[in-house]
Amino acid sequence: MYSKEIIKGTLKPIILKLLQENNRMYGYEITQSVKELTANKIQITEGALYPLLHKLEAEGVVFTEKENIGKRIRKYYALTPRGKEKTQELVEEFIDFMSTMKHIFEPNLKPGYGAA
């Protein structure tokens, strides 16, 4: 599992990018879509998740819709239409950002090498 500090910068990117391949999920769904596909390496709590939904809300990015599931009110999620500039703008500063990365981690690289 990857430590606090560097799952916390990727949230925003990998929540709108899992909202932008399901069209709407609900909170236990997206915790556990990144547990699966990450093996478990990344894990988010719901202490970070609601805040971080709520605050994407708030900016006009993602929007909610309840439904009735039985006796329960779940809340689904969704983006809005700039909710989906905004992921692909997140998607690639984080692309971008990650080959920048490998040049620190393997300055044999040669320049350009896996560039977005």
The other form holds:
Amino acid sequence: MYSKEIIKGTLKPIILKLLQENNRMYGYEITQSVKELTANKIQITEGALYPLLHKLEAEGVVFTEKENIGKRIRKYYALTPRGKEKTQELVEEFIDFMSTMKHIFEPNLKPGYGAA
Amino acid sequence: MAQLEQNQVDSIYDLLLDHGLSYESLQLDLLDHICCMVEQKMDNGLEFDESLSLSTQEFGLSQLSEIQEATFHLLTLKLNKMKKVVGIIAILTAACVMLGITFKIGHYLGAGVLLFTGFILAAFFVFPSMMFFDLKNNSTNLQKAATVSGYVAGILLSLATLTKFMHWPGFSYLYYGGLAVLLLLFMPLYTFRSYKTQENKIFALAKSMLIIAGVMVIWFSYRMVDFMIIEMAAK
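Form predicted on its own done, so how does the form predicted in complex with the partner chain look?
In what comes next, the whole complex appears, and the chain from above leads the way.
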């Protein structure tokens, strides 16, 4: 498990990336899929997930579809056309950010660093 | 795969309500979430009761109200920033009107500009924006009607006062229109609403009576000014 401090800014990119890959997902499915993909190293809490999903919905980044599942209603979240554009930008920025972080945290990988 | 029965889903829903989760959209999310947790445990061979108790422990039902608060906080963050800006402009507007009236009484230069700015801002920006924020908090149509009529009366009366100060035509239409909306629409709606919602009925009625008395004082002072002008003209 990573510390909260490190995970903090990554929640939104993670959720949006998952929605980009999976078309539509429900809340529990998102938490489980993050758990699986990260081998339990990242666990998204409900307290962080649902407020963010609602905010993304209010901003028009995602929309919801309700479906009857057994005796209850399930809300699926999916990207809106605007959300798809935003996600693409955010994913590209995040990948760029990770490679920049590598320069700082793994300086040996950068030519000209760590030779001495 | 296990699938919960109606009474089992209902018992989880009751738990959500007991822990203060009132926001409907969030109720759907979290009901499904906890149902999924329970069903997964039932798939592993546990009975419903045991699965539910394990799931609620894992989830921590006490965090339900925190999730709700965090959601409201995120949803209103932008609105609160806008409210701050409107608040600052409203303070400046009030200051403009207060200074304008002081200048007018003292016959200083700039009274007209200050009053003009103040009343225009009040009628076309401050009151409409405040109405927008209040409507967001109103849930029933009765509340909405009271809010709209109150602000419309405020807008008409500000414009009426502006025409009076600027010696423009149309004062009486705006003034009596404003008073009519205030006394015939806003006050009955406001009184009815507060009478229905407030526990202390006498206090609710008293508040409405005081507002009407206040409006009458303002109306009387306008008349006083008219009488004074007529008297001065006669002399």
